[in-house]
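Below, in structure tokens: the form predicted on its own, a single chain.
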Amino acid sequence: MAREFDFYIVPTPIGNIQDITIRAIEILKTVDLIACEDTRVTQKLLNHYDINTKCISYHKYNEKERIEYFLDVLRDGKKIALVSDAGTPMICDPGAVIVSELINSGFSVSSLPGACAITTFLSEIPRDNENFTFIGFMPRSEKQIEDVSKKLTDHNFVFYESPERILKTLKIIQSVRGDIKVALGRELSKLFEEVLVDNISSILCHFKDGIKGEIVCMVYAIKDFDTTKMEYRIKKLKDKGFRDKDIAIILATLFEYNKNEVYKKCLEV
């Protein structure tokens, strides 16, 4: 038999609504209160599984006013359960402040295992390694997307993006780090679910119509990346006028680089 938490924070499926795990609906019948981003989205669950626990709203609108009301459930000996619409809670969705509250507190706190877009997505992907980075949802702006592409060259990296925005976004990547290989995931778990593995340009022709679904997307990591963020630091100083040897000089001073290999390498570029 498990141990017994105070608060429990409970994945739910991301799509296919048969991906909860036995416990977790045990959990959720069991517990005298359930926090959610959404009450109809998670009573179509909880109906679905015939669970009648209370559902109250707990979203990043109203996240620091619920903490007392939260509080006073637990020192009354209840238990609660944290659930978001879709997926593992505090994986871009609400919960940190009231679990930093509760464990400051001294309540205890359990995770149970289960859905999460970022594992179901790369876990049906090629990759060299197990490294990666997740940023969660890709910042807004262009400059912002331009400077998180420029900053992790060297990285797996992994973000949210929403179906209006994923191809300018995928646009915008390509102009700093061209034709690149992605991923891209949609729809996980349901019934049109696509994962495509190809170059930037494949990606963008084959959904040239638009987009549809909740989107995962990782862009890989550039193998040769010395050369290239070399090459990358050449072009911004011939931009700003420098010649091929002053260029050679600064960056074997500054980045420890050969000098005769960026003096080559500047003749290329």
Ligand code: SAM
The other form holds:
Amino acid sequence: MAREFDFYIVPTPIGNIQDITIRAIEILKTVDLIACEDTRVTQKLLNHYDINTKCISYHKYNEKERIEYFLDVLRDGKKIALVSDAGTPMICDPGAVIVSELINSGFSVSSLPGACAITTFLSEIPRDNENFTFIGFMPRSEKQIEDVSKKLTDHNFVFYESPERILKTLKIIQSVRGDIKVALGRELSKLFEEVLVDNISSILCHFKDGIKGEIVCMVYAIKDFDTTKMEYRIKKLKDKGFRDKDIAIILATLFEYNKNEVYKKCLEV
Ligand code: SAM
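Next up, the form predicted in complex with S-adenosylmethionine in place of the form predicted on its own?
All chains and molecules follow, beginning with the one already shown.
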């Protein structure tokens, strides 16, 4: 048994239609109205699960207008569920304006746990700490991508990106941060699902013929540069006759450091 609320935020599948909870289906069946982004998309899900609840569209262009209507429905003692086209509403999807207005008007709101691309992705890639920064969709301009790559060096940062832009975005990140390690999730929970964890150059090579589908990506943080240990290793490799360029590649590969930083250190040692 769960507490009853006026308004439910209900996650829907991000690809595989079976990725929806039993409780989500029950709520969608029992509420009086479902607020969705695109009625055609949601109707497919409702048909699949034999859900006959009425749907009404909301999106960023009518979000404010819909609020008065939703308030009236709730004042009549009825219940509403909010869904987006895929995944969790308000994670890079609309709904925030509605929810904050309803809370301000004293209605009870509850969010159901469920499908979301970022949590699905993060729970299957290797990470050596829990910290991450989620920036939503990567900004579009080259300058903005460079700024993000320069600024977010201490934390792993995660972003959503379109298949049309991801390869260019990775090249821009590579130009700022070097050939660092990233994780890329594509088509999670779908037929062509794949997750790659590798240096940017290897990922670009893997997708040399292009990339399709829905993408989520994480750029690993730059690890602390332990100067003393690094200098010691550089000296040892130099003594063995290795060139700075090769030392940078070797140490960056072995210790996942930024190659350019190792190279700079090589010139000083
Ligand atoms: N609300 C959704 C969620 O909970 O993840 C996100 C909606 S946002 C409009 C859509 C973006 O999420 C896509 O462009 C893609 O970057 C990411 N995404 C959604 N489904 C995905 C999937 N199955 N695999 C990888 N990324 C996905």
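All values derive from a computational prediction rather than experimental measurement. Superpose the two forms; the largest set of C-alphas matching within 1.5 Å is the rigid core. Residue numbers count along the first chain shown, from 1.
**Q** Given a core-based superposition, decide whether the C-alpha of Asp239 shifts by 2 Å or more between these two forms.
**A** Yes, Asp239 moves 2 Å or more.
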